[in-house]
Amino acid sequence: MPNQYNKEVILIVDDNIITCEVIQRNLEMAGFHVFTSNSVNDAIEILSRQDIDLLITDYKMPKHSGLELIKYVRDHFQDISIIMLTGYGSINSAVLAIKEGADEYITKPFTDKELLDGVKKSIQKQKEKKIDPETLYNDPWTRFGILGQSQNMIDVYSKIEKVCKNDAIVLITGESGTGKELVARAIHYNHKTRSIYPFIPVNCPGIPASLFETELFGHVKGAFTGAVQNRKGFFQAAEKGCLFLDEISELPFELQAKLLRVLQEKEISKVGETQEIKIDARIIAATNKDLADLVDKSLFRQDLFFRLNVINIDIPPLRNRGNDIILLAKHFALKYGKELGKKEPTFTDKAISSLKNYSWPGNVRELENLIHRGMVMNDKDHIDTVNFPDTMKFNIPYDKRLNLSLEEMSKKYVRDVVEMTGGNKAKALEILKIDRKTLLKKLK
């Protein structure tokens, strides 16, 4: 039966009626829809008629135990997350519960916060496991050739939707590997008239400064030694289509004035020729640098910056895209699985946690390379942290808080490193690059 509540549904199973009522009240106040049951048989009957996202079950109950219920759920309802409630000190029962398929266990007595934290953690794990890129390819935004459902990516799609209906100059900003050219292509290929004409990408850093002018504007025969025939430049090649100037910040300063004139007058002159040629090409530029900062440092013309920055689309870094990281990882696993003739692997909880906690300096490009390498080198049917480089096995969750002082952030980082290494001070010293005396001082 479909979930008609538009919120996560939780089933609590405990033979103690008061315990059920207390947990139910706390979770309903937190925004969940809650069912309760005082026996395993009754719980199974509820499971048969109602979609459940999370099961919270006590360990000791008359007739049938919580462990038996966990076994039943894992055999019949793979997508349900499970939390086992167990008495204080009953570590053996907790271990058994995890072995049988429980995602978390909480020891009694527990606080409201401990319960809510455990529930939120289990619900989040369930959402991540359910992410299936195959079901998202029909998402209305996938026509842009980009995968992602986070709110900041939906904001990007909204801007693409607007600018692909006109010819405004667009400046795409974002870190290296975020997909700036993908966004540029989405704008071009969804334009009602220009999409049938060429999309010409120009990698500005890849062109020697001495050849930039002839590459952009073209040249005539005899314009310089080696110019044995007339040649069109990128602007003419992109006629009626789109010219994509990638890493525009690398455009030589002396050429910036000429580009500005082209954008204003919509005409060019080839090297070696004075005659002006009208051009009709949409301009999209991209950069991974802060152009406003380059303007302040006199490394980029202010007037050209203003001309390019008519519409700005800023692509968020991967570390700020939440569950998109898992969606993209599964997409790449599916993609390379098909290429290599391998079954699509599952991701362990540790792998998912590591993927989400990593800072991704190389963004989507780095993620794709990681999954590709893992698919080639891995012979198992799952991907675990053993398939990741050491920089990912030992990494600190990215913290976006900007209200901490440098000293507070330093203390937090040291604590996180020690916790991450399981209290192994030798490993912590290796990561922190400090001596033992300094570490002990900071820990105090």
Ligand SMILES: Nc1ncnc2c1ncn2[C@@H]1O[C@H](COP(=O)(O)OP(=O)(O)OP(=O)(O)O)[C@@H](O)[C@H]1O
The other form holds:
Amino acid sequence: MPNQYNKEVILIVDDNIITCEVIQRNLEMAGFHVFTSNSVNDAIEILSRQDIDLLITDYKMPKHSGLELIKYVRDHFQDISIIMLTGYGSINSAVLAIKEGADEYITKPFTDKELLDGVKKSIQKQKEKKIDPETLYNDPWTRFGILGQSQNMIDVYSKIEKVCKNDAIVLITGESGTGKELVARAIHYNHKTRSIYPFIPVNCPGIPASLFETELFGHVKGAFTGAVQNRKGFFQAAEKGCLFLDEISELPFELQAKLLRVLQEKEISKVGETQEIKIDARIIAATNKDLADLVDKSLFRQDLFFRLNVINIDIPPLRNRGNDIILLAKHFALKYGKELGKKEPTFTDKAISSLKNYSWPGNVRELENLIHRGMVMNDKDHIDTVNFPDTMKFNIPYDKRLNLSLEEMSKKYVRDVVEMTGGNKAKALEILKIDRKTLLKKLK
Ligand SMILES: Nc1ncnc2c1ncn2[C@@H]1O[C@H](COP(=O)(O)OP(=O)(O)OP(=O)(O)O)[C@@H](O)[C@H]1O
Ligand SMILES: [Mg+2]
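Show the same protein again, this time as the form predicted in complex with this ligand rather than the form predicted alone.
Next comes the full complex, and the chain you just saw is listed first.
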């Protein structure tokens, strides 16, 4: 549903014409629209031209079996739920059917009630499947374990798909909390040959300048006081895998030259050793800064920037991902609900519109923290704006704010604050930090 019949549509496949007719009559009386077919081939033909919600198929049929039909349906139509009819005592075929993707099985002979219960159950299951965020990982909504179906994210997925097939250096850019590391891992773990080798994240600002070479290239025993044994650096640890240079903008200027040399020559030498070692690690770098701008300000080496910026994947901020915001919010609500032993809450309309209108400077991480806090603090089974910080409660869509003048924006803001405080002017004055006279003027 929805379809032209305004009813759930069921396809029955059984080589026994009488069985088909009996089931059809029962289900039509129960309010369903029913197609029947006496062979798998016919059924496939019907599936190609009709939207079917539920398939009920017999197991044993001449030519092609019900099992083959289930395989076909699972390959071509994810959303159809499936009931397999099996003969009495053939638990094996029931198990096989479930393995191939059937949702339910009903053993013959069955009563009208057993049939109807099975049908209702699997249609319910199908509906839950469509809305349950937990199953999103099997849906086209997520790619590579990244949640989101907005066009902006689909563009990111198609880039990931391309770079998985080669070893080019990738520069991932995006505001804080947009999922840069998530994307870096997705590139690595979907690479055709590298994925079985390590993914080594290096937090550039975390390495003291004095230890940069030992950390990245390793050292040999006795290279300096304290070097009591040979040690591999990050580059060698990432051999055949991927080295993820996170927050690359924070790398001190003098170390940028050293890194550049390694990227050009693909060779390192350990501290305390002259011998060069070939390295084979895929390099992915990430930053939330505008590197081109840092280059202009002479804070980042232009030659290193060019070397890193071969392929750029720019991750859109959360506010530009449309309904993904709600998708993610529900996903986190389910996740933390489970952890806390709570039910997945519903979101009030007001909460949904606040989530959509907020600018999300901290992006997905901020959203996750907000929902986590909401789930901890909230005893109700719905999430409302009471759990949100004040800054989120204003109902001006982010993109519309860009069309307002400062004067209009300020009036709107004042009205929102007054509304939010439930008309409590003293509270509004406290938030706005203006005097009563100005407030009254603005409200006029
Ligand atoms: N599309 C997404 N689907 C599911 N989880 C996501 C998504 N994007 C980000 N997250 C989650 O949000 C958090 C932040 O993501 P990540 O660490 O990859 O961001 P980042 O861009 O590297 O942030 P920073 O700039 O602060 O380093 C992580 O817990 C990550 O799993
Ligand atoms: Mg990060």
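Each form is matched to the other, and the largest set of C-alpha atoms that superpose within 1.5 Å is called the rigid core. Owing to the predicted nature of the structure, the values given are computational and were not obtained by experimental measurement. Positions refer to the first chain, counted from 1.
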Threshold 2 Å Cα movement between these two forms at residue 77, rigid core reference:
yes
Spell out whether the Cα of residue 38 moves at least 2 Å between these two forms when the two forms are superposed on their rigid core.
yes
After the core is overlaid between these two forms, has the C-alpha of residue 65 moved by 2 angstroms or more?
yes
